[in-house]
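Below, in structure tokens: the form predicted on its own, a single chain.
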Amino acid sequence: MLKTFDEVIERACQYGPKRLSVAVSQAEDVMTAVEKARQEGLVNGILVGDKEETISVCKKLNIDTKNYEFINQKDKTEAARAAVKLVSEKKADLLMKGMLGTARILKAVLDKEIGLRTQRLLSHAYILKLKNYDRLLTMTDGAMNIAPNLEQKAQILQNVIEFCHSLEIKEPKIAILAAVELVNPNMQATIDAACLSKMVERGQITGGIVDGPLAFDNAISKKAALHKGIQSQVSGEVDAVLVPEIESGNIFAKSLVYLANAEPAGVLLGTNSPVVLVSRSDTAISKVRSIALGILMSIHNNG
């Protein structure tokens, strides 16, 4: 079980270094963050974007562009559907949003034609490193899924277990999030956490161990737990939370990281090949440990 950042890309270290295709990759961010995984050994990098202003922020940055393949587009719709092109006809491993929208660099991965689609439902994963816990902690869905129903989140919750086995856990711990830890026929998310749990004890959902409903505390705290009369296989050891919706999903990650200083990193399930999608106001670092993250996805995806 790899269990911090550092872990992650010490491994990541062992498998690169990998193509990376970058989408819109005139911006500062998105360069220190390139380089920085070059320099680690991560990554080599296919720059997709305005060429001219990408080489002026590389020369502000003192990186070398000798380093680098460049794709000229100026357009960023065109620049991410290139990007996605070249991962879908495997000429690079992986894609990073730059600097553009989600819903843009979206639009390209679901394409038919030339996107990373599969069978599954795309869902994001939103992984925290908190101080005061012996582990990562990813939180699905914040990002993607604004209200999903409970085929949805059986979808979400596949996604996030085998996210979760290629950080090497083999059986990963799952809380399904909702207010109270009690079903109750007047709260939906408690209904589809049971649903869920019973899922996974048919063999409906493979790969990890789920309980819920759990309230937060109870699942991230087994002391918690206990005070309440809960006895649960996951509490104090979550690996994953899945939330009941996108608000809650996004104000829990964005709380931790902007109030208790978790390191955040962020990528896409779902698709065929492994997709870094960040925030454009997310650091540089974060950015590094999301592609560290995406090669782990790869191997285990190849695997």
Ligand code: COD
Second form
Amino acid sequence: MLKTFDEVIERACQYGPKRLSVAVSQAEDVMTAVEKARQEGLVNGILVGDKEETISVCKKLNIDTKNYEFINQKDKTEAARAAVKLVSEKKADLLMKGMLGTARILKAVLDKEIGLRTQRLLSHAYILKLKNYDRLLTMTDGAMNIAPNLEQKAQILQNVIEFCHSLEIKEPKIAILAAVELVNPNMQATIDAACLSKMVERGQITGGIVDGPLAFDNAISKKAALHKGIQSQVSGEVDAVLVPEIESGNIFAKSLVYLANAEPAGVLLGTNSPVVLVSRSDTAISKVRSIALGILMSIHNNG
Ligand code: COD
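Swap state to the form predicted in complex with this ligand from the form predicted on its own:
The complete assembly is shown below, putting the previous chain first.
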């Protein structure tokens, strides 16, 4: 089980370098990360975007452009599509979002002809390292599916279980989060959580140990759960949490990053090749961690 980002990067280095297609490369934070990943031996980059601007960014950062392949495309939507196409045509192994909005790259990834869709629902996972938690904590979905229904949550759950397998966690422990532990007919999140737990019990979702509804305190702390008289196989040992909708997930991750100094990474799940979906505000090292996770996913065939 890989418990830290250092372990993730170390393991990913064993499989590198992979071919990374960068959608809209002309930004310092993007190129700093790609160059760092290249120097680590994780990737060789194909830079899709405004070539002139990307070269001037490289010069400013003292990056040797001879180490890169360039595809000139000034328009961001077209650059996103060209970067995605490189991956779908197997000319690159993984895709990274550069300097463009999330929705724009997601639309290219979802494109029926050139995209990276599978039969699966695509979902997003934030992976967080917290100082006071003994493992990586994955949270889904705070960035792609806006208000998933039960059927979609079941697929988001299966996606995250398989993602955890690529972190070498044999039977990941997943908490389905809600505001309370009891099923409350007025709180849809608790009904969905109970159904998901039952679906796991019946073998409709496989590969992990799942419990819910659980409030976050009882998911993350065994002590808090026991104090409330809750016996759960996942309490205090959760590898991943599934949140009810995009807002709670997005606020959850950003609160931990900005108030608790959590180190974040982000990837898309359910695609046929890994997609590294980082925020523009993420640091270069955070982007490198996401690239390393993408490489592990490609090895485990779940992205
Ligand atoms: N998985 C698989 N297929 C999907 C998914 C999905 N998650 N979402 C849509 N599709 C398919 C649909 O079945 C359809 O065939 C096609 O894609 C288009 O569907 P629409 O019209 O519902 O999708 P879009 O293009 O309008 O929107 C899809 C987005 C992912 C862009 C949209 O859901 C979105 O904006 N999500 C939030 C992104 C965001 O702003 N995140 C904040 C990040 S910090």
